[in-house]
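Single chain ahead, written as C-alpha cells, the form predicted on its own.
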Amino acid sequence: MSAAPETPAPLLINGEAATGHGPILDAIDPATGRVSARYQTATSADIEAAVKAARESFARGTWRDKKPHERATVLFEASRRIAEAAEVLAHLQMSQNGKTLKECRTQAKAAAATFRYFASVCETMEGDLTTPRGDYLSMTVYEPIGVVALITPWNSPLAMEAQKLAPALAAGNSVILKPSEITPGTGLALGRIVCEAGLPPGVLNVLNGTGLAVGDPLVRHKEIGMISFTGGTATGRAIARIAAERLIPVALELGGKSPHIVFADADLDRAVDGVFGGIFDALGQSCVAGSRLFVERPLYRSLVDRLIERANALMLGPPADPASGQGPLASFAHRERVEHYVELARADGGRILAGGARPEDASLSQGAYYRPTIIEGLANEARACREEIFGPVLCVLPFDHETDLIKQANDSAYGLAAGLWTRDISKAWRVARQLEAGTVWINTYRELSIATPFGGMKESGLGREKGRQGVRLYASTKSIYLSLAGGA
C-alpha cells in the first residue's frame, strides 16, 4: 500500500475547515488497494463543537427564519455549483467505492438535480387549511425540527447525501452529516459546496469517522432532534432503540432481499435485461438489488441460460476505463463478506452457474474484484436467499403457481422493493398489490425518481424519503387555531 497522497482533509464545522482530533482515516481505492486520500476524524470534543455550532445557528434563526423562497435560492445555487463540480465529484466517488466512472457521473448529476428539486419544493410547499368544526380558523403548518443528524452509506454516497441534505435543509433545519468511513470524501466535498452556496455558518457540519466513534455519540446526543440513517438493518435497529428511548423521530432506509419475478408470458428480451441490471448493475451493492429471482417454470431454463451467458461475458476492469462493464466491490472486507455467503450457498447445496470466484485476470489481482455469480438449487429458506448479501449474487428459483410465488416472495424479513414481468396487466396489478414491498416495478426495474416517495416495509425501514413529503419528513407538524368569535 502506497504512502498517503495528500495532507489529511479537515472536518467542516461552523462553515469552516476544522481540525479533527481523532485517528487519521485512509480512504482505500478498491481498484488498486492503494490509499487515495486521507481524512481527519472527529473526537467527542469535535462532535460537541459541531453540535454547538448547529444548535446556535438554529437558535439564531439565520436559516430557519428565512422565507421559503430565500432558502430555495441558496439550494438552487448549491445545485448549480454541484453540477459545475460534477466531474470532480464523480472521480472522487469512483476512487473510494469503485463504481464505474459512468455511474459516478450519473450520480453526481443526480445530486445536483436533487438539490434543484427540493429547492422547488421548498418554494412551493404549502400548509393545510383544515375543515373547522366550530367558530375558528384551523390550519396545519410545518416547522423545522432543529438539529438533525444524517448518517449515510458507502454504496451511493453522492446520491444518498444529497437525498438527505437537500430536504433537511429545505425544511429549515441545521444538520450534521456523518458520511461512511469507506467513502469520507463525497460528503465533505458536498458540504463545502453547499456552504459556499450561501448557507449561514453552523447550518451544515460534516464529521468524518467510524460509526462507533462518531455515529453512535451523535445518535445519543441530547441536542440532536432527529436521526436519518441509510444502511444495514442491524445498525438501523440499534438506532431505533436509542431513538425510542429518547422519544425523537427517526427515518430508516435499511436492507432488502428483493424478489424479482418473471412470468412465462413476459417479454424475454426485456426481462433478461431488467433482471441482469437489477442485480449486477453496481455489482449488487444496492439496497433494491433484485437478488432473489423467481421464474415461472416454462421460461426458467431459457431465461437462466441467457443470464449465465451475460454474467460470463461481463467485463470487469478499472472503473475509469470505458470498456469496463463493472469495477471492483467497494472494499476488500466487503468482498470477503460476499465470498462467505457464496460458500454458505455451496454448503446448502447451491450450484454455481456463473462466477463464484475472483477474476483470473492477473491485472485485477490488486483490487477487490469479484465475478457476477448465479446460484440455483437453493430453497427459499437458505441463508443466501434470506440474508442481504449486498453483492453480485443472484439466487434463482423456479415456481409453478401464482399463489405459491406470492407466499415465497413475501417470505422475507425485508420489504424494500420487488419487480415483476408479464404481458398480463390484470395479473401485474393483482400481484403488485399483494407484494409486501415499498416499491414495486412492473416490466422495468430500478427506475427511481426523486419526486416519488421511497422506503420499505417490515425490516427494510421506517419513513419515506423523496417526493414532496420528503421535506415534511424533516419537519414537525403544528396545528394552529384562530378564534373567529366576536367580542361581547
Ligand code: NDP
Second form
Amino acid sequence: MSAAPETPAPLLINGEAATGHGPILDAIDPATGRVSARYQTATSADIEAAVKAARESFARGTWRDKKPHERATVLFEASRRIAEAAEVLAHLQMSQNGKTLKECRTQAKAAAATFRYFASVCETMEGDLTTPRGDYLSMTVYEPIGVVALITPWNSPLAMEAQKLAPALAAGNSVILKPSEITPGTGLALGRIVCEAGLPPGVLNVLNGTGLAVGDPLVRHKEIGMISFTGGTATGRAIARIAAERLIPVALELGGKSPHIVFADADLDRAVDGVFGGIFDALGQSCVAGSRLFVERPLYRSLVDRLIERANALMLGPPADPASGQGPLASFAHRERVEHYVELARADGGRILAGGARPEDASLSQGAYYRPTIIEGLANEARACREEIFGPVLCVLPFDHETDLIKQANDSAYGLAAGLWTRDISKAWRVARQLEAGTVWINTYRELSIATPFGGMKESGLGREKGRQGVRLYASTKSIYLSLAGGA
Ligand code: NDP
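Could I see the form predicted in complex with the named molecule next, after the form predicted on its own?
To see the whole picture, the full complex is given below, headed by that same chain.
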C-alpha cells in the first residue's frame, strides 16, 4: 500500500512538466500517517510563468478561437483518457484523502463523465437572437472571460477539479488550477491527461502550493479574470472581498449545515438508509452532508435507535479493503478539528449516543480514523449544530410542528442542501419550497447529477455549477446590435 514516495513531482506550466521552486509538500496518507508522495510547490516566479503562459495562449486564440465542435472533440478525448486512467486516479486520490477505493473509483468515473457532458454542451452551445424593438438585429453571444483561476478542496478533488476544468475549458478560457495542499496529486494527474488529449500549450496550468503562497497571489493577480472556488466559507468570503475590489466575477461553492428532516409518516427503512448515508458516507466530509437531523417525535426513538445500531456496526478500515465501510478522515489536523467539535457538543450538554472517539482497534492507530458519532440533547443554537464540522458527526433533534420545524431548519447561516422524508407528496412539496437551500431532496439524499445546477443560498455560496448553464458561469455575455437601416 505504501509505495516509496515519489519525489519531487513537477508543476504543469505551458503544457509541460515544470520544476517548482517552492518548498516540498508532503502528501500524507491518512490511513497510515506515512508520506505517499512529495510535490514541489510554486513560488511567485512560477505563478508568473503560469499566468504568462495562460495569458499568451488566450491572446494567441489557439483554444478560444477554435469552433465549439473542435473544442468538444478535445474534451471528448479527455473524457476517454480519464476513463482509461480511472484506476490510477482512484488510487492516487485514496492515498491522499483516505476515501474508500470504491468511492474514489466512482469519482474518477464521474470526472470522465463530467468531461463528456461538457463536451456535449460545448458542441451544442448557442447564442441568442433576441426580439428586436427597432430596425436592427440584436444578438447575444457568450465569450470566454480570459484566464480563470480554479481553486479546489481536498474532500473530492477528482470530482471537483473536473467540475471546474471541463466547463471553464468548454467556454474557451485558459485556466490555472490550484489544488488543495492535502491532495496535490489528482489535479496534476488530471491536468496532464487533459493536456495530452490535445489542448494547446498554456491553456491548462496546474500550480501546487498552499492557499497563502499560491491561492492568494493568484486571486490578486491582475491577469486573472475570474475565480471559481470550492472550500470553506471563511476562505470564500476572503476571496470574494478581493474579487469585489478587483471587480471580477467569482463563483463560490462553500460549506453547509444541511437539515435532514424525517416526518412520522416516512418509510422508516428508506429514511434510515438515506439519513445514515447522508451524513456517514464519506464520513461527513461532504459539503452537502445532512448533519442536522430533525425527526418528528412519534418516529424519533425508533429512527435514532436504528441509526445508533448502524453507526456502531460501521466497519472502519484501510480504504483499499473492500470490507471497510469507511476509511480514515482526510488528515490528522482535520480529525483534531472534528474532535474539538465533539468536545464542544459535550460541554453544551450533548449526549453521545454513538462514537465520540477514535476506534479502539490497535491496527488503525496509525491512521486518522474517527468513529461515526451521533449526538442528541443539543439545541439548534449549539455550535455543533450551527458550524460546519465536515466530519462524521450527526446532531439529532426532535420536532412536533411543521411551522417550528421549518423555522429551525432555516435558522442557519448556510443554505446548501436539505432532505426530507414523507409519504405525503403535498407536504413534501410545501416544505421543499419553504426550505432555504440550493438543493432539496425528497425521499432520497446525496443524489447528484452533472446535468442539474448545483450551488448554495446564503453563506453557502454564489453562482451555480453544473448543468448546461454551468458553461455560462465561465463566459462573458455580449450583446451586439446590427442596424438594418439604410440597407444595401
Ligand atoms: P479552505 O477553504 O481553506 O481550502 C480550499 C482551497 O482554498 C484549498 O485549495 C486552499 O489551499 C485554498 N485557499 C486557502 N486559503 C486561501 C486564500 N486565502 N486564497 C486563495 N486560496 C486559498 O478549506 P480547508 O481545506 O481548510 O477546510 C476548512 C473547512 O472548509 C472544512 O473543514 C470544511 O468545513 C470546509 N470545506 C468545504 C468544502 C466544500 O466542499 N464546500 C470542501 C473543503 C472544505 P490549501 O488548502 O492548499 O492551503
